[in-house]
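One chain comes next, on its own, written as structure tokens: the form predicted alone.
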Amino acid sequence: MSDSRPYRSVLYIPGSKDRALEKAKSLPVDAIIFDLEDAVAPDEKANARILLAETLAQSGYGQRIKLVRVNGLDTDWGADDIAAFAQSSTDALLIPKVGSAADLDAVAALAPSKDLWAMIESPAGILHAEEIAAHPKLKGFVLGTNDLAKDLGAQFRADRLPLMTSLQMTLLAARAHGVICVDGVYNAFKDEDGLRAECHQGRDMGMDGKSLIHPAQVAITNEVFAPSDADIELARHQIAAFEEAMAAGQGVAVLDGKIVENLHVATAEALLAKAAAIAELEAS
């Protein structure tokens, strides 16, 4: 992965909606996707550019990664969109329904000096999804996870096997280019059981972090997708039996009766580097 930062909690915040604009300046989250697409009416969308260039203008979000989810360059809003936030102080444009590198390209001729993030959420995009994390201005992925099923005709189940395909298949094209990969939402906002299986499952895929659509599901998100104590201090000891190894020349060492080799003690190290970069952002 080519950035340190935690991307546990990715809360989509509408641009329209001022109160929640200022309520998420205060809310624990990694990241906030600021919605000009799906979450804002089209007669709003105008009004909804100007109220959120003017809060962002303004700051407030303390270190929380800042992303812009701008209308599709085929829509009335997606061109001033862009040129709206191309010179902001944002990480990144979200583009919208990306089926191909040359989406990208098109955006990127708009926004030269702007990180991308595209949402993966149609047949396209998941065929295309290779081609689209090697583009050099793309830093992330969200997957659309709502918007694929309709495309599919899948149907939904709590263990999202209809979608498994898809997920893996965004998720190897992130993992090839060293991109963020960022699970879909889980609708049921008032189903802690469920997020919190779906969290797991996601984490165990090895995404980086979920999508959320309500402020209620930023807690249990943020202690899934981050190390437990349990695998630090697991980390840690890893680290040092790998150390102890070598030094007697040894090319590999046993812990607790299981091998470990220099693979799992670069996990041990991306996962303690996690876990103190999430420290770091917490106690800021």
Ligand code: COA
Contents of the next structure:
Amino acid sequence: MSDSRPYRSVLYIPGSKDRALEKAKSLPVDAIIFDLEDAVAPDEKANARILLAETLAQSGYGQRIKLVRVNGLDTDWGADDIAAFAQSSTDALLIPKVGSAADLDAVAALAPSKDLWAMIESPAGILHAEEIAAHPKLKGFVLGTNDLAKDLGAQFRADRLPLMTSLQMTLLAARAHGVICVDGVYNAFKDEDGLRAECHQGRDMGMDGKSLIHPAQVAITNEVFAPSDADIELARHQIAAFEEAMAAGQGVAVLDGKIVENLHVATAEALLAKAAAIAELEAS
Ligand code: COA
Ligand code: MG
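Previous: the form predicted alone; requested now: the form predicted together with coenzyme A (COA):
Next comes the full complex, this chain leading.
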């Protein structure tokens, strides 16, 4: 699959829950975070590691990207988690509470062949997001907005204004270094309108997708983060209008009273590539 591979829906599954592990095989999610960290109680950590290693050794997750969220190296479980998945077929290890590029160096030394993703969920992580994004092993960010709000002392608000600087600094770092950026979870998993609004906000900011906690959140997220039929239609018209202008010896086109320049064409082409990648994924 191309670079435009979708990361619309990224579902957390507690590594200790065998029914959820099974259920995910039939859910239309783009990626799964198999969690050994905060979704697993301390007493269950060792068993969850074994269950997850056995589950992932068999296939069944198809084209879904598989990320394993290990415990941090500053805990009793981190080194064993990393060792258990260092040679696995998972796409990457997701490292919690990353505060600096050095945190990733420490993991990379234990799992040299694995790609890494980072949870950005602490003040240090936000302030060092750029060096983290620039790490040679780093492929993606997941915002940890619950931990972040806790560390900031911020209140949860529907407009997420208290988190906005952090969200945008993370996105800036991701875009500066060409890595994926997945938005934080929406806690009220039965509130569809609230989820939809937060998905729209994240999408409009430029997030690639949203991390999810429950299967009921998948359909809305997939819909909002996919180009709509109207988006696709507009992109095609922009490309056609620009080509026509070029053929007439002009560098700029006008479509419905708005200018279309080559940069708009690049955006339109990226949108069509993303739509094609989603169609390819959904057909498989
Ligand atoms: N992934 C896959 N399947 C899930 C799931 C998930 N995250 N959450 C629930 N399911 C499954 C359940 O196993 C159940 O399937 P079953 O009928 O085959 O047993 C079905 O979806 C319905 O679940 P439901 O009864 O509505 O939810 P619950 O009350 O069992 O669990 C939560 C609610 C929030 C505890 C649960 O969704 C969860 O653990 N989510 C992940 C939390 C997490 O990972 N947090 C860390 C990151 S923030
Ligand atoms: Mg966290």
